[in-house]
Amino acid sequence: MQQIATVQAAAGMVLAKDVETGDNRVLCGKGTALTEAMIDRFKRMDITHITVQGHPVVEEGAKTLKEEVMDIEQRFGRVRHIKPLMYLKKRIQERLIAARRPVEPAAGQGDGE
């Protein structure tokens, strides 16, 4: 999942967040694909920011998937006889890989508002 400004979003992703109000009122919910009508009404409650699944916005500079599986393998490279600790690495990479996989919108989501 990412975290992005709302000027980034574009029709079709699928938010991994609830979009709440500022009174904590469930604008929009967890798993609804976006629509131009859904970020422009974003836009115009002042919603700055929302989660989306996957990894959809390329940020400059940003690391890419591959070189963030290998900082890990670097991280854990002292404590390779250790077996929790090889788990945990195992962990972590597959929790970052399932992060950046672009997901579809489900069947009946994202139809409008």
The other form holds:
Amino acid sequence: MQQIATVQAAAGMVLAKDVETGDNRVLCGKGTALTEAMIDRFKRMDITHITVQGHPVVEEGAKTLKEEVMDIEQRFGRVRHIKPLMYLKKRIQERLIAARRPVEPAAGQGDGE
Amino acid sequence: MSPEQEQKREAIRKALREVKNLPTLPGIISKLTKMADDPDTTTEQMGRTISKDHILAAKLLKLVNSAFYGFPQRISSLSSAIILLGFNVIKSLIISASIFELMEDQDMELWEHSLGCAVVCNVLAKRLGVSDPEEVSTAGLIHDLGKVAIKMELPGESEQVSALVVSRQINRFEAERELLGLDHAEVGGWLAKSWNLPAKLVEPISCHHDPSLAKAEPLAAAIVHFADIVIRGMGYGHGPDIWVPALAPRAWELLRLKPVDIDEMLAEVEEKLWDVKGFSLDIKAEAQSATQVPKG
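If the one shown is the form predicted alone, what is the structure of the form predicted in complex with its partner chain?
Let's see the whole complex now, leading with the same chain.
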């Protein structure tokens, strides 16, 4: 899941969260594959950010997945002897990796987890 | 502690007691406290008193409606916020709104760390069935109050602390103890106490690095302690102090979290963090785009 600026959106990206208007009305439900028309509509309605599945936008200067996994390793570097924290570390890393996995466009969107 | 250290500690204590640069407790707090003591005061009256300060009122409602509290319905009036959260929480929110205004300008990282910690506290408190999860979230939001005080009152020392964190790759509270003879948790605890915040907020602040010291509120202190660890683990640290601190065994026993709890907690926290990303108490920009904003 990645939060991106609406100007970065492209047709085919899949919404990971509902797009809502300022007064909390759902404009477009999660799971929807975006079209150019929808993106134009969001822009017209001043929706600045949307959340999409996978990690389609690579920002310049952003860290790679490998670097981020190593960062987590470093942050937990002083508590390697504490078992529950090692579990916490493992899960944070695994979730990061799973979140970066690109979405398979054809699949029926493996929901849940 | 050596007499020399003790002396230094006393001097620092004194400097921080006579806080000059910190926002003094907003006058509205003493007014509200007086009102709360009067059995005839209604929540509407208290709400009206807060509403007189438009900016403060807007900030409070923004905080209350943020993901840190996770109310399913939008709370649009101050009187319902007072009923839902209780006066103590509102009081600490007024204090945090004034303190965090400074923090937001000066220390974005600490602001984000605090917001993240509040989110984790909320998720954990609800999962553990704590009777007033909102109070624990508030404690998470202001747990690093002492850092702000030290930075504002003792800027020179604060820089030395930062330097020590970098050179020795240690946690900030460890560097503070070494250089100042006390840490930000203790300082935050005094401040919260001097503002007459309830033990439910004071103890989690003063004991977040050593939750075994908590006497009245051990569970709340354990939650804030662990939330600080989790949010650091997720990458919301503070400046060069990126380290996940050690977990206090006693706190861990109190929390009784199973692996499945950790998994579900992380999922929930991630989800909520999306909502608070970029959360700011700076309401000027929004106020301008919104309707009727009294100017000046």
